[in-house]
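Only one chain is given next, in structure tokens, and it is the form predicted alone.
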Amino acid sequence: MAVMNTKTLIKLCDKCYWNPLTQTLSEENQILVLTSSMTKLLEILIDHHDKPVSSVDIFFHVWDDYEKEFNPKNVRNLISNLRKRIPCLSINNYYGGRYVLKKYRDNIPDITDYVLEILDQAKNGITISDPNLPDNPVIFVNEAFSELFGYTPEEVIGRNCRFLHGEDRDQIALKEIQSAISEKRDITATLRNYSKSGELIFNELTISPIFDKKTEKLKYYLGVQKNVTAIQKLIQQIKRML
């Protein structure tokens, strides 16, 4: 058996290489058979290593027909199939239906024990909820969330975040968010929320589903809350002046 020249190849994960010249994937010197769609998907992800690629760009790169109607479900299914075919690949979902293939790096430090500490120091509010429990309750909030809304973690954990709407539930964005959650997809929408003291806060909320990479089962929802009250008040003031 010929010895593989790894200098011309791109290492995707341990013992797994992509040949950009032949557009083939090999693992332990054996060629892995991929479908044409998987090969095109892998090609565009590798070309954009560590950079987000939109579902639209993936769709038209893979199916190569701008007369074909865009369907994000096709992209999600293809991503899922590629993950199952090559489990060692690190393909991350990002806000707004974007995907990132992370470059393989040797000797990456294990930061698992520090993830919650990192989230707790983020500038925007962050929540994690568990859709596998009744009513999708919050299981984590960071310090920025508590500072923004005035609730302690103990007052939030175990509850669904809808309590932040108060009685102001006639909001189009709420229906959009409900649809996104039922379809298990990303969404960004601006809500009228209220702090513990009753202060109105315009919350630019981004929700992303987090899936188990091996089973593709939905595990969590990650919520990021950004206070855009000042911007919304400025917009309203400009509208009154026109």
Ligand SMILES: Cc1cc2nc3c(=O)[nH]c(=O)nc-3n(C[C@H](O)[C@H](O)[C@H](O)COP(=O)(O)O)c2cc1C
Given for the second form:
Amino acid sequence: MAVMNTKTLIKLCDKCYWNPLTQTLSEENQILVLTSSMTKLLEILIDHHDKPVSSVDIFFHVWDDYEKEFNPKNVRNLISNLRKRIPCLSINNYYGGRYVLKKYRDNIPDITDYVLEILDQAKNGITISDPNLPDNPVIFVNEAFSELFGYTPEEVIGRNCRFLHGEDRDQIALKEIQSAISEKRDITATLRNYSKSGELIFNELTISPIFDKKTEKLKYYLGVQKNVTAIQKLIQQIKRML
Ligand SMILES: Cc1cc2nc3c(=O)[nH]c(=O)nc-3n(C[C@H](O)[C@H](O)[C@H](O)COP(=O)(O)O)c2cc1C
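The structure above corresponds to the form predicted alone; please give the structure of the form predicted together with the named molecule next.
Full complex below, order starting with the chain above.
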């Protein structure tokens, strides 16, 4: 029986280990047989674990002597075959054909019952919107959001977040946000927003699309609202002094 040297092995999921020296995958002490393209795919994902790898890089790594032009479909099919072969492996995909192998974390506690409380304890505003509903309405806001803008969750849920900038629509950042949302990609931009009482708030907003891992469909948008009013006012004061 082969003795496993666990020091050289990388844990990929509950049962699977990758041996970087022999470039083999083992499951409960048995070597898992993968096709050569799957092995190459795993190799590049492991080399970049926790970081996105583009479809193009994967394509040329796997099919290095490929005569044909780059085709993202080949990569997608290979990823889905690998997922079927090793279902416990966590490969996330991002819009634009980028894939990330999430490094296995041991002993993740089950925080499901506390997720809402954890989000409410966050110091920045957190919003979740549903782009599959008409006009991408907010479906969740945390306490920090309500404190920052003075609106209760009931006053916000069901509305598109644009009411926060109201009539102040002549903002370059808004165009950047529109493009990012229509292209389903991340964006960070600073907006002029207004609280319920009409106070100006500079909001450093980060929006991230959340995709379903398996179907690759867009499920939600996550918005994080950071109050940067103090620093923005200081910058404006300095500009006036120059
Ligand atoms: C999750 C999420 C959070 C958002 N948070 C804000 C916000 O805090 N303030 C704001 O002015 N716009 C926010 N927006 C942007 C607006 O909802 C909207 O996308 C933006 O005004 C551009 O679209 P429009 O031209 O259709 O208004 C958020 C969008 C999303 C998806």
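Since we're looking at a predicted model, the values are computed, not measured. Numbering follows the first chain given and starts at 1. We call the rigid core the largest set of C-alpha positions that still match within 1.5 Å between the two forms.
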Note yes or no: does the Cα of L164 move by 2 Å or more between these two forms after the core is superposed? no
Establish whether a shift of 2 Å or more occurs at the C-alpha of L89 between these two forms, with the two forms superposed on the rigid core. yes
Can we say the CA of N77 moves by at least 2 Å between these two forms when the core is superposed? yes
